[in-house]
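The form predicted alone is given below as one chain in C-alpha cells.
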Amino acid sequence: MKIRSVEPFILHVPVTGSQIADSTHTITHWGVVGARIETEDGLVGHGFTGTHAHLASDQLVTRCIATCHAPLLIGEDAGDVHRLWRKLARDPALQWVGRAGITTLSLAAIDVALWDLKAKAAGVPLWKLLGGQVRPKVRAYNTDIGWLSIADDQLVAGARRAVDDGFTGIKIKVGSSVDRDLRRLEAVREAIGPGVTLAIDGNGKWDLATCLRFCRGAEPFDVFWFEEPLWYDDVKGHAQLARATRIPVALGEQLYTADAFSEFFAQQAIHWVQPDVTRMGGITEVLQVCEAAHAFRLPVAPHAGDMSQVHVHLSFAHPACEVLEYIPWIKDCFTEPAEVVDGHFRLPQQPGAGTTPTAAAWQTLRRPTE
C-alpha cells in the first residue's frame, strides 16, 4: 500500500441551532480539518482533527499537512502505521517548531487516515483491527442539550427529552456563575431523577477557590464527574480538587501527548480519562493513554463521540472505555454515521474508521485549504 498522495481538506459543519456556547467559547460551526490519503492501488483513507471552524487557523493545519507531513509520507507503506507515526512525531525539524498544537493536529488527521486505510485494506471495521469487540454495548451520554447558551427552562426540557429518547446519561456545562450553575444543576437533577448519570463540564474556566465553593454546593446532586474544572495544564490544582471533593475529576480533551496524561496519573489528579484522537497524535497515541489508564484502573470516556467518529470504534475495542459522548453535529457527514439507538452507540459495520465523507458533505461543506 504505497502512498501516492496526501491532500488536506476542510469542512465547516453547522452546530445545533444557530450557535452554542460553553464557559469559554461561542461557535456556529464545527471544523472538520483533515487529510485524504490515496495509495498507488487506488485505496483512499480519510482522517481529521476538530476545530472551531476559523478558516485562517484551519488553513494553518492544512498547510502543515500539505507542506510538512505529506512529503514524509509519499512512497511509504501505508500499513506501517506505528513506524510512520514515529517518523512524523519525531521528525527533528517539526519537533523544533512544535511538539503540540498545529503539528499534532496535523499528525492526528494523518494517523486516523492511515488507520482508516489499514482497516479498509483488511476489509474490516476499525474496531476489529484494534482487537475486536470487548463489550456488547457502548453507553452514550448526551451533551448537546446542556450548553450554557440554553435558557434554564429549555435546558430542563432538553434533559427530559434526552431521557425519554433513551439516554441514561447527560452532561451540562457550567462556568457562568456559581449560583446560576447550581440552580441549573439542581433543576436538571430533579427533572431526570436519580437513575440517570449527570456530569458537568467547566471547560477550564474557574480557579481552584471557585471550584471548591461550587463543589460544596454540587455534591448533593450526585454529579458523575466534573470535567475540566480548572485550566487544562494545572496538574497541582486538579490534584488538590480531587482530594477536596467527592465529585470525580475528568479531563483530557486539551492534552496533546501521552506524557501530559502521565503527570496527571502520577499526581492522582484525575478519575475519568478523556483523550481525543483529533487533539492528540491520532489513534496511535490515544491507545497508549488508554493502556496507561487501564493499568491505573482508571476508566476512559473518549472526548466527543461522533464528533470524531473513530471513538466509537475505540470504545467497542478497548476494555478501559466505559462511556462515550454524543454530540451529533457532524455525524451525517459520513457514509456510516455514528448512530445511537436506545441510549447506546451502534456497532459499526463498514470497513474502515467511519471517517469517509459523503458526496453531499464533500460538495456543500468544503472550504478552501489555502
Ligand code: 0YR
Given for the second form:
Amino acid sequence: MKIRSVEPFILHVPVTGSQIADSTHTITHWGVVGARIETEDGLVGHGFTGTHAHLASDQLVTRCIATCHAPLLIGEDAGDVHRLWRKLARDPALQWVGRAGITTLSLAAIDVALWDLKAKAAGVPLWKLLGGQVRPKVRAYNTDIGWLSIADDQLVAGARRAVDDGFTGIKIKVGSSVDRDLRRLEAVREAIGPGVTLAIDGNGKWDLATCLRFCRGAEPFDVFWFEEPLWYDDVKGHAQLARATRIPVALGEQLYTADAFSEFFAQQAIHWVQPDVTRMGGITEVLQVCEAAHAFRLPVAPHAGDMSQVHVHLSFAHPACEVLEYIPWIKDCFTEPAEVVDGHFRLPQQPGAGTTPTAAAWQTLRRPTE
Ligand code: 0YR
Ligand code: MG
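Form predicted in complex with the ligand, following the form predicted alone:
Every chain and every other molecule in the complex is listed next, the one we just looked at coming first.
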C-alpha cells in the first residue's frame, strides 16, 4: 500500500433550486474539494472536504494538499492511518501557519482518502472497519426543505412533503428576525403535527439576548434542538443559554479540533454533538470526538459537510450516533449515493468510504485546482 501519488481535485455541484440561504451564507454550489490518492499497486482512494464553492479559497485547500501534504505522504504505507495523521497534523511547518483552518480541511480530505483506501484494500464498506453495524437503521432528518430563502408557504408545503416522503425529522433555519422565525416555526409545527422531530439552526448569527428572547417564544413548539444559536467558539455563551432554556443546544459543524469539543463538554455547553469529518482532521479525529461524547453520554448527530456520504458509515458503526442530516445536493456524484428510503439511510454495500466520484461527475463538474 505504498503511496505513489496524491492529486487534488475540485468539483462544484449545484444546490437545490438556483440558490439557498441560511442566516450567514447564500450559496449556489457545494464545493467538493479533495484528494485522490493512488498506491503503487494501483488502488485509488478519494477524500474531500466541503466548501461553499468559492474557487479562490478552494484553491488554497488544493494548494495545501498538493504542495504541503502530498510530499509528506509519497512513499509511505497508506495503511498506517493514525501515524500519517500525526505526521500531517503535527508537521512543525504547517502547525506554525495553521493549527486550524485550511490545513485542517486539507488534512480532512487526506484522512478520508486513507480510510477509503483501507476499506477498499480490505474489500469492505468502511462501517465494517469501524467496528461493524451497531444499529439496524440510521434515522435521517431533512434540512433541504428549511432554508431561510424559502417563502413561508413553500416552507410549510416542503415540510409536509418531507413527512409524506417518510422523514420523521426535519430542520428549519432561523436567524433572520425573531418574529419571522417564530411565525415560521409555529406554522411548520402545526403542519407536521407532534410526532415529527423539528430542529432549528441559527448558523451562529444571534447574540445571547436575542437567543434568550427567541427561545422563550419557541419553547411551546417542542424544538428537538437549537443548532449554533451563538458564535461557533463561544463556550461560555452556549453554557449560559443551555442553563436558561428547555431547548437542547446542538453545535460542532464549525469546530476544527477535538480539544474544542472537550471545552464544550467540560462546561456543559452542548447537548447534541455535531462533528464533521470534512471540518476536523477527518474520520480519525471525529472518532475521537464520538468516543468522548459517548463517555459523557451525549448523543452525536454528524453534520453533513460530506452530505452524509462518509458519515453514514460512521452512523451505522458508532453507538453515539443517533440521527444523521440529509441534504441531497452531491449524492449523485458518487458511485454509491447516500440514499434515504422511508426516512432512513440505506446501509452502504460498496467497499470504501462512499467517496468514489462517478465518471460523469469527474468529467463535468471539475474546476481548476490552481
Ligand atoms: C449553507 N447544516 C448547515 C450550509 C449547513 C449550512 O451555509 O453550509 O447551512 O452546512 O448548517 O447544518
Ligand atoms: Mg448547521
